[in-house]
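Starting off, we have a lone chain in the form predicted on its own, written out as structure tokens.
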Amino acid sequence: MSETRTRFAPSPTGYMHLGSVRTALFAWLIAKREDGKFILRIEDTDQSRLVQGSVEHIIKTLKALGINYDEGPKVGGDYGPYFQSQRLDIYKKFAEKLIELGRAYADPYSAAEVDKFRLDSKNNKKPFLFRNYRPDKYQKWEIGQPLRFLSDPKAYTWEDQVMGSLSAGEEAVDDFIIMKSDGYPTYNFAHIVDDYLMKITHVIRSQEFIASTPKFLNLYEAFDFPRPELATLPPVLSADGKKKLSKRDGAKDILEYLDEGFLPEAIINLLASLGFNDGTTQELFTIKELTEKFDLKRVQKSGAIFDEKRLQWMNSHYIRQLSENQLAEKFEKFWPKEAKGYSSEYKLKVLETFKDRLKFGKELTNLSLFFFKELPVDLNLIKEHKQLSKLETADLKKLLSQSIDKLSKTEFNSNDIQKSLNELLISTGQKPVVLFSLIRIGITETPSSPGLAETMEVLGKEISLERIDHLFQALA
């Protein structure tokens, strides 16, 4: 039995978005589950499209989610170069090939001339196909030319591993240009080369490749190659699921979620996710179980949709498995500027009480704020509060002055201070969501924050009875 070969095949054009990283995952995951191969080739041929530093973006980006490649660039292999610009001399020596095969001719017309071909299907209504319009005489092909496959037309049927048997007629197979008049080849002919000479044994990729795969047929059949496994991902769509999730719908560099505070083993379990399911009500997997469980046969055909909230959620169950130590060392680079000077030991503690509640890092920046700065009394917190703004002045002053007299006999740790809460919402007579309410728009000036009694102990005394006094003062 052959090794599983695996590859992730990306075109240098920009940042790594959700697609394209689910597509290395899924292609990861069929390789360590076969204790195969996973190989990364850059597919650089389209010049024009290429924007600087891509190769390196995409590099960190797998290297950060530890979806670490077996053979590629800076790794190296056996079957190297591992950038398709750097294998033009395969692509001419395949393409002469075909030449001797009589499966492919240089391409005599100009753009002009070949828009006249498609206005003349168009006005006899119909569809346009090049192999009825190949020259009667073949020119000897050289580069600066551009160079057709001579397909042979016929109906077929193949096996896709995840959206099952599919089908097409003769009119989807039609001559289309294998090398470009710059000697650079065309995707539809390089990736066919290259899959070959690198062995691989899978080809994974998105929908909108399914139409050209008779073409890609009729090639592996003028060449005589065995034909890989072929698996086409369903998209990714948006939160409504109505369409192709896109930069405008929210989709975002992968690296930019990393950069705002989403551990990698949540990104790892939101792309599994999208499309995938072991046929259990299981949400979180390490990587051992995705490995052992992922089975292409399992993943749906229709769209996923992908949730920003859900990424959220994942997050939050990574970061509360985190040691406060782990986490502080992971999200440093978070903490407010107001944090400068402060112990390692008071910001440790700060985290304890935010710890259930984050779900990314970058959160951190403002919730944490209030424990470094006294932020400016916000009367507005009150007013907009449902049930504070039922209470004149006089009794909110009251409320602050009372519990002021209350704490200040308190020793400042969690438990006696929850202990003089509760004692004070029974002298008082008021509900927590008002009592609560009040003392944490004091001490925070936020309508939320972790436990009250935890963020009270980490103030301490003095400065959690300075705050609620000046609430009190700024109560007119």
Given for the second form:
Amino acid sequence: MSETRTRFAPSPTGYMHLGSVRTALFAWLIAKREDGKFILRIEDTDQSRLVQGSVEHIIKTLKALGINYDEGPKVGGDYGPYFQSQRLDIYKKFAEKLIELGRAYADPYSAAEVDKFRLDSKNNKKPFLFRNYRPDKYQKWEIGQPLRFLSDPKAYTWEDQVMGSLSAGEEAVDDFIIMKSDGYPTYNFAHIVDDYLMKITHVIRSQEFIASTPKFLNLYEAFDFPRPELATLPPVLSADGKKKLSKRDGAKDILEYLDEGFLPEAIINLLASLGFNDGTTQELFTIKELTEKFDLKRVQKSGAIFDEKRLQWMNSHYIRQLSENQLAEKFEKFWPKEAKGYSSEYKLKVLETFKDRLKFGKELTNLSLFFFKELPVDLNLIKEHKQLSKLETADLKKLLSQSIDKLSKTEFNSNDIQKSLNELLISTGQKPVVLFSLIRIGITETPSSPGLAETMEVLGKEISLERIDHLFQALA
Ligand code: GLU
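Given the form predicted on its own, corresponding form predicted together with glutamic acid:
Let's see the whole complex now, leading with the same chain.
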């Protein structure tokens, strides 16, 4: 059997969204599972859509996620070049071959003439098919002139590895442009030639290409190329499941997630979950497990919902797997600027208090601020608190002064602090939601924070008591 060779063939248009990176991941997993090769090919034939810097962006994204390609830009390979813009001679040769085979012709029409054909079809209530308007005589083709495929219309039924049996009538096959007037090939033509020359065995891509597949099948036949396995991935939907996910739904570029402190392992798992499961309830997989278990037959046909909360949940899981030191290294850039000058021991302790509750790195910037600077007293935190708002100021003050009293006699380690806090519950007759929330507001000036005793231990006795006292003073 021939070697499995899959490819990721992005157009460098500037954005690496979840859907495209998922395509890359699935193609990579198939190659890895079969001990084959994964190829990166840059499809840059549409010169008007090119965005500066996107190739670096694509490479950086794949690298950050550990989706390493065996052949492609920078690493090279036996089937290069891996930029379509550097393969123009190849496309020209294959275009000429099609002409020789009697399966391509120079398009002699102006845009106005084509518009007229279109109108004509519309008036006759027929779908517009270019092949109904072929010229009587074909002119010699020169590069710089549009070249059209001369199709052989027929109905097709084909097997899609994910979608199952698909079919289309002969109206789906038409004479499409293969070479444009700017000398570049179209995607429809170039990818077929490249997949053939690069010996691609599996073409994995998104939904939008299903409609054109009959054209591709017709072209494979014209060239007598073997047909690779085709697999169409389900669309990625917004959290409400109602529409295709877009930037408007808050979906970000993958590098942006990485920049916000989402770990590659979490992103990989999230991407894998967008359409794949192994038939059990397992939700988190190592790369090794994914490689072993991944199978196109287990990819769902229906849309896969993206929910950022799920990504956060996965990320929290991988954050908890890290040691404090690893975490400190990875999240160093997320400390607020106020943390400058604090020792790494202190920061490590702060991190320890957050480890179990952090969903992504960037959260650290705001959440940890109170560890480095005293925030202004905010009495609204009390007014907006369901239980605290019911208490009179005098009662609140009494609770705070009892707390100061008790805590000032406490050894400042989290166990003893916790013991004192529990004793305070008994002596004041208050519930934790009242007493602990009040002390927490004094100490952190935020409605929620890591465990109160741990937080106080890290801040130390002096600062903790000072802050409770500041709240006491502020309550008029
Ligand atoms: N260049 C196409 C795109 O970015 C790739 C489609 C394919 O994988 O064949 O959408």
